[in-house]
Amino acid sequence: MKDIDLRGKKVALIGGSGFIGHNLALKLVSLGATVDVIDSLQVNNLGAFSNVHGDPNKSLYLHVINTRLDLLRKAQIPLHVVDARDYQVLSRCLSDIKPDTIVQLAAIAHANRANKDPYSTFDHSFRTLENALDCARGQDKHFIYFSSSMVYGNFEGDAVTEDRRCEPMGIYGALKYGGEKLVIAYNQVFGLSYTIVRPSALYGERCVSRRVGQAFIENALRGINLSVNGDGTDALDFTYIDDLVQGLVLAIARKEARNEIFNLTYGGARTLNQMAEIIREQFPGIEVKYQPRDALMPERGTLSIEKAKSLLGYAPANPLEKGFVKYIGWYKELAKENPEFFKPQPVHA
């Protein structure tokens, strides 16, 4: 991305202190953009973990979140502690910032949590989106919405393309697809320019969402066997955070991204067993235990990234064997510096 110069760009990241947001903010600033982060620090963030009891990962995740906030401070990226569910407060905040690009990241980030608590998911995912869209309408802004590969439902064929019919399963996928339709409607009614991105199976440094790769590494560091839902043959298009951020920067920088939907993934599915095998290579002696498969989890696979390659010049560079090994290396360094976070957990009878 050496040819990208974002000087003069003003970007607001709603939900921007999270895993994706802080990584994106740091990259945008390095390319010359002016970035403001808007976040309530409640969803999968400081507020959520500060108020829990008995979670063995509490100290670890609070450390990781505070590291994210420190990185934002060092980069002199303003953090506006605002609840995006409050329309008036969000509207005033965005009016003060005057961004030309708004990236909507505020959401419940995990399908299992969404299905267990649909009210909270609607509140933090759909209501925040509605408010952000309404604050942006009537102005010459570019609105970037974070959807998900879950909108497709069960995958068919070798690779799903953006124009394939969507049949989401469960609360999470349905709300993401509903969000896409609302974004497109604001374009139809108010002329608001948009880009919709559909990532898949993200992993990388400073995530606290307890996605499968993260759970594998944390268990291995504690000497706990891996747990896989199903027989391990389920395939996901695992995507390293640096590749997603590259795609998002291109979506912000390129006019070709306007009013388009893009799959932003690595572009090649790998099985859970293949991911587990990388763990076993890095942590000899760790075994895999198989559990019943979640019936609400669609059968997924590869997302076609040909459209993003063609229109944006997207070029992901981190297959699982490269990106996941880097991620493991980061965790090992964290465990060396903070061994107290990875003490073996007591086994209860």
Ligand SMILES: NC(=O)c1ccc[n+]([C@@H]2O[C@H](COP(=O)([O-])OP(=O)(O)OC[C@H]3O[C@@H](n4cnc5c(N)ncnc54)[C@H](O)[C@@H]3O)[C@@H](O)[C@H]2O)c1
Given for the second form:
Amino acid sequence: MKDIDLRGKKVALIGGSGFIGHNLALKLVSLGATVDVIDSLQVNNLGAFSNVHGDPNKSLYLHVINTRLDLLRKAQIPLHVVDARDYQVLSRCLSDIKPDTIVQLAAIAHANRANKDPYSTFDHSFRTLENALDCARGQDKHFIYFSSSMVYGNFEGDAVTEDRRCEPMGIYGALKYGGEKLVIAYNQVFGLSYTIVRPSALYGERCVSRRVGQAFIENALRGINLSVNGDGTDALDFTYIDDLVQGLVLAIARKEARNEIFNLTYGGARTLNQMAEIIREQFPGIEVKYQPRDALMPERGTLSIEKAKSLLGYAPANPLEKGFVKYIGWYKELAKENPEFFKPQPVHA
Ligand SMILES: NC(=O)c1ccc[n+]([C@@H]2O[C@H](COP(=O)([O-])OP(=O)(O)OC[C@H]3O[C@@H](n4cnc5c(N)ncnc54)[C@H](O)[C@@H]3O)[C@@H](O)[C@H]2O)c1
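Alongside the form predicted alone that was just displayed, please also present the structure of the form predicted in complex with the named molecule.
Let us now look at the entire complex, which starts with that chain.
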């Protein structure tokens, strides 16, 4: 990415103080872009964790989110506290910012949570998307939509390519797929140029979503055994945040990304047992327990990243054996500085 210079680019990130958004914002600014973050801070963020009671991770996650906000502040990235479900407020905010690129990240970004609460998921994921598209239409903007590998449903055969028929399972995947269709419709009707990205199973610094890898590390730091859904042979295309951010920077910078769909993952699946093995190497004595598999979770695997490699020059550099070890190192440092967050207590994966 050494040759990429984003000076002159003006990017608005809707849902930009979340896990992916703040990491992306920091990278874009380091490459010369002007970035504005729009976020309600209410979903999987400050408001959500301030109002929970009895969550053993509450103080840890509030600390992590405040660290994100400090980093944004230090990088002088403006934060607009706006609920993107409100069309009028979002519209005013975007007309003040005047971005040339809008990245739509806002969502309930978790399949299990989406299945438990379809009403809010529709609101935060689909209503916000339609509002953002409507604010962007008719102008010369580039719209980047965060879809997901969950649009494919069960993976079959070799690495899944972008042109594979989509058969999503459950609320999250269905709304992501519907979102893709809506984005394409805005292109057809209003000429809005877009890029759709399909990431998978991200992990990395300052996430509070407690997906499997994060739950493993937090449990191990507290001396609690790991809990795996299924027999551990489920394979996912685990992707380190820095690799995804690299792909997004390329999608913003390169004209070849316009009106295309890209898988943006590491490009090689690993099983849950392989991930657990890395934990056991880093935390000797930790054991793995197996629980029944969630029937609504599709059987996944590797996504093909050939299209992103050839059109954008995407080159992910962090297989799980490397990226996950870096992530564990970051958590160990955090635990050294703040041992109170990892006092042994009953936490379920
Ligand atoms: N993390 C992953 O593994 C992964 C994989 C595939 C796709 N995605 C997609 O990437 C996007 C970002 O994911 P993330 O992991 O950063 O999630 P996240 O939960 O950390 O961030 C989402 C952000 O959106 C904000 N938001 C939600 N509703 C909003 C609203 N109504 N108005 C304003 N802001 C609102 C939240 O406050 C939060 O800061 C999501 O669309 C998610 O579905 C994530």
